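Take a look at this one chain, the form predicted alone, written out in C-alpha cells.
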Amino acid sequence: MRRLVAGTGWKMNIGAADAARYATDLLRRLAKLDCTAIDMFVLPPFTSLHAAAAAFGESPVATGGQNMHWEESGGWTGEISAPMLVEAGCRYVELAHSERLQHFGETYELVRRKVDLALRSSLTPIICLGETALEKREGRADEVLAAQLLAALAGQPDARVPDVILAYEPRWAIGTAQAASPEYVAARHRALRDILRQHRGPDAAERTRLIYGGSVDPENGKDIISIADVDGLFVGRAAWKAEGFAKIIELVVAAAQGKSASLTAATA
C-alpha cells in the first residue's frame, strides 16, 4: 500500500516567529495521534524555513521549500538552489504550482531540470499538475495532465518516478471556495495513473503517490481522501492554522488505517 501524505504550502504567510509557534501548537495537537502509518510536511516561506525546521526539529512533521532553482549555484540573484534547500532542513520541494506558471512564466522544461537537481540532491519534488477553466471546458484535462507529467518526468529512468510525489492541483480550483467533486478527482487520479502505467508501467503507476489539492478543507477532504487512487492531501489555507492543519491529518490518519484495512482483508 502507498504511504499517505498529508501536506500544507503557506505561500506567503507565517514569519519566522510565527512558524515556530505553529510548530509548537501542532505538535501539541498531535501528541496523542498515531501517526506512524503516513507522511507530513509543511511547505513554508524561504525566511521560516530555518525556524520551522528547528522548532519540528525530529518529530514526523518535515519541511520543504515552495520553489528553488535547477542549478545548484550561480548569478542567479534572488534565486534559492537545492542545496541550500537541505541546508536549511529541507526533505521536500514543490514546483509548477500554478501560480509559478501564470505569474512568472515557468514552464515544464524548466520543471524537469529543476526535479533532476531535486532528486540528484535527495530531495523528494512534489510536481504539481492541473488543468486550466478553459481547457476542463474544452475537454482536454487529461491530454493536458499527460503531457505536463510526461515533460516533468522527461529523462528520468522508470525506477526513479516513485521517488515523486505528483500533486493533482486543477488551476480552476486554487484560491476559490471550489474544490473539484470527488467524482472529479477520482476520474483525474485515475487518468495520471493509466498515464504512468502506459509511459512507465505498472510497478510505476502503483508506486507512485498521487495527492490532492485545491481549495481542500476538513469538510470535503474526507471524501477526496477516501477514493482509492488519492494518496494524500495538500492543503493551502485551510492549514495555515494549526489546528486546520492537525484536522487534515487526522483524516489523512483515519484514511490510511481504513485502507490498510481494506487492503488487508481483500488480501486474506
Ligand code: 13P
Contents of the next structure:
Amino acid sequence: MRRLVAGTGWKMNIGAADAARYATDLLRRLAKLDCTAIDMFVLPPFTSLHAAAAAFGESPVATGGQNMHWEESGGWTGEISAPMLVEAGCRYVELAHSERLQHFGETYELVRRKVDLALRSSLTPIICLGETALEKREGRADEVLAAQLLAALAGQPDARVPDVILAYEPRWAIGTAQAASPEYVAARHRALRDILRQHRGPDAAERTRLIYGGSVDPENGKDIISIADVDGLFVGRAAWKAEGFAKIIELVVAAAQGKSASLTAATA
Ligand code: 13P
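Form predicted alone done, so how does the form predicted in complex with this ligand look?
Every component of the complex follows; first up is the chain already shown.
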C-alpha cells in the first residue's frame, strides 16, 4: 500500500523566526496523534529552511525546497542548488509549481533536468502537473497531464519512477476560491495512473504516489483524500498556520487508517 502524504508549500510566506514558531506549534498539536503511517512535509522559503529543519529536528515532519537549479554549482546568480538543499536539511524538493511555470518561464524540459539531479542527490522530487482553465474547457486535461508527466520523467528508468511524488494541481484551482470537485479529481488521478501503467508499467502505476493540490482546506480535504487514487493532500493557504496544517494531517491520518482497513477487507 502507498504511504499517504500531507504537505504544505509556504510559498513566499513565513520567515525564519515564524518558521521556528510554526514548527513548535505544529509539533505540540501533533503530540497526541499517531502520524507514523503517513509522510509529512513542509516547504519553507529558502531563508527559513535552516530554522525550520532545526525546529522540526528528529520529528517526522520533513522539510523541502520550493525549487532548485538543474546544475550543482556555478555562475547562476540568485539560484540554489540541490547540495545546498541537502545541507539545509531538506528531504524533498518541489518542481514545476504552476506559479514558477507562469511567472518564471519554467518549462518541463528544465524540470526534467531538475528531477534527474534531485534523484541523484537523494531528494524526493514533488513534481507538479496540471492543466490551465483553457485546456480544461477544451477537454484536453488528460492529454496535457500525459505530456507533462512523460517530459518530466524522460530518461529515468521505470524502477525510479516510484521515487518521485506526482502532485496533480489544476492551475485553475490554485490560490482560488474552490478546489476541483472530488469527481473531477478522481477522474484525473485515474487518468494519471493509466498513463503511468501504459508508459512506465504496472509497478510504477501501483507504487507512485499521486497527491492533490489546489484550494484544499479541512472541509473539502476529507472527500478528496478518501478517493482511492489520491495518496495525499498538498496545501497552500489553509496550512500557513500550524492549526490549519494540523487539521489536514488529522484527515490524512484518518484516511490512511480507512484505506488500510478496506485493503485488508478486500484481501481477506
Ligand atoms: P492553495 O492551497 O493556496 O490553493 O495552494 C495550493 C498550492 O499551490 C500547493 O502547491
